[in-house]
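Only one chain is given next, in structure tokens, and it is the form predicted on its own.
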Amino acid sequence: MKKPFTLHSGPITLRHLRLSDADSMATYANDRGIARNTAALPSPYRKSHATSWLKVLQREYRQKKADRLHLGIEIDGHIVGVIGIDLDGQRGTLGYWLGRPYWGQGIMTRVVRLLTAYAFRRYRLVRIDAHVFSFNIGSARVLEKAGFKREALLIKHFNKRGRLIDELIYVKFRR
């Protein structure tokens, strides 16, 4: 098992996820608005979904796999969201979700800044990109405020439940 990992920004802690986080994850991720805005989160999102995914992460932590870093967003002792970077050579792809009660407070912008700064240093990445559905204006604004620039608009690019969705690609380069 890797040593406990944490990053802090005021009252926000980013840390490795634990099996004991399944209840909190299920509480906050079980929201159609979150599922609508994410590529893979099921709806309804149940504790069994969280537990299955957390077991995969636990196995990767033990095996010290370095191809992705997924962290819980902890506020007041509860996991209220997840952020992660999938690594591919000198490129990373960012993904995240945050529980609705925490939207519009600048939390995700702080978290994105914190994790991307860490990832550029730790993994010597050249670029980090993020894919956002074109209707997800809030997520696009988070990325822009965190220093990402819109790189592309992919028309009818993502197939979600049989519906083709336009996708925006945002990118941030190492300075």
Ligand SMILES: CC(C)(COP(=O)(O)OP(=O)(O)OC[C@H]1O[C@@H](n2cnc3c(N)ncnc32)[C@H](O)[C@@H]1OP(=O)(O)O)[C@@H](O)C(=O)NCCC(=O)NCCS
Given for the second form:
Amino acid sequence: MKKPFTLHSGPITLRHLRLSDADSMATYANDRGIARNTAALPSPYRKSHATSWLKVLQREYRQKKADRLHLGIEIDGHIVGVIGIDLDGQRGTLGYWLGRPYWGQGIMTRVVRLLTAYAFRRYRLVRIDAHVFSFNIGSARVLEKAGFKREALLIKHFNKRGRLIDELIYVKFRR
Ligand SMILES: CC(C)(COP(=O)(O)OP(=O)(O)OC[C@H]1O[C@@H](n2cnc3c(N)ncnc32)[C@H](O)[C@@H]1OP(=O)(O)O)[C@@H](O)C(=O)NCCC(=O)NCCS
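What would the structure be for the form predicted together with the ligand, given that what you showed me was the form predicted on its own?
The next block holds the full complex; its first chain is the one shown before.
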């Protein structure tokens, strides 16, 4: 049998998400601090949201869909966050969230380093970027620690339910 896809860094495993991760996702993603800082996560975030999204992902994994890779962040045997990269030619765009009990321990910095190193190799990308709301100091710091540089500030760029938010663009190029 084919070995399931995984990436490892210390106690952290990145792996394909399963339908059985819905409970864990609903526990950690149902957080206003996550909804406020992300583009599209519903709030409140219910198990039904997780289940519908996980069903879409199962299909994509099976079809080996090549335009994005979304992975669960597993610690102590359960999913505590998600990181994904959307692919567009030789460019990738990162998005991520982590459950609040795990914040401030350097976890996302490790995860971003791990996935970007893999994606540069696997997809032969030239650049990986991330769009961060200008008030999200923690996420900007994660990217800086993971070797990204601030490329631009786009004023009133992201339309979130009718509210225009300033966005920072961070980028890392293949070495
Ligand atoms: C942003 C997020 C992913 C960070 O994950 P994390 O594992 O806590 O990040 P790390 O521990 O690797 O690093 C966080 C850094 O930001 C700093 N930080 C966090 N909040 C901060 C704040 N309000 N002001 C200043 N620094 C802050 C931490 O001190 C740390 O930097 P340091 O190591 O120099 O002290 C997590 O808080 C999260 O999921 N937030 C909600 C969703 C989100 O913002 N997603 C990203 C959308 S672009």
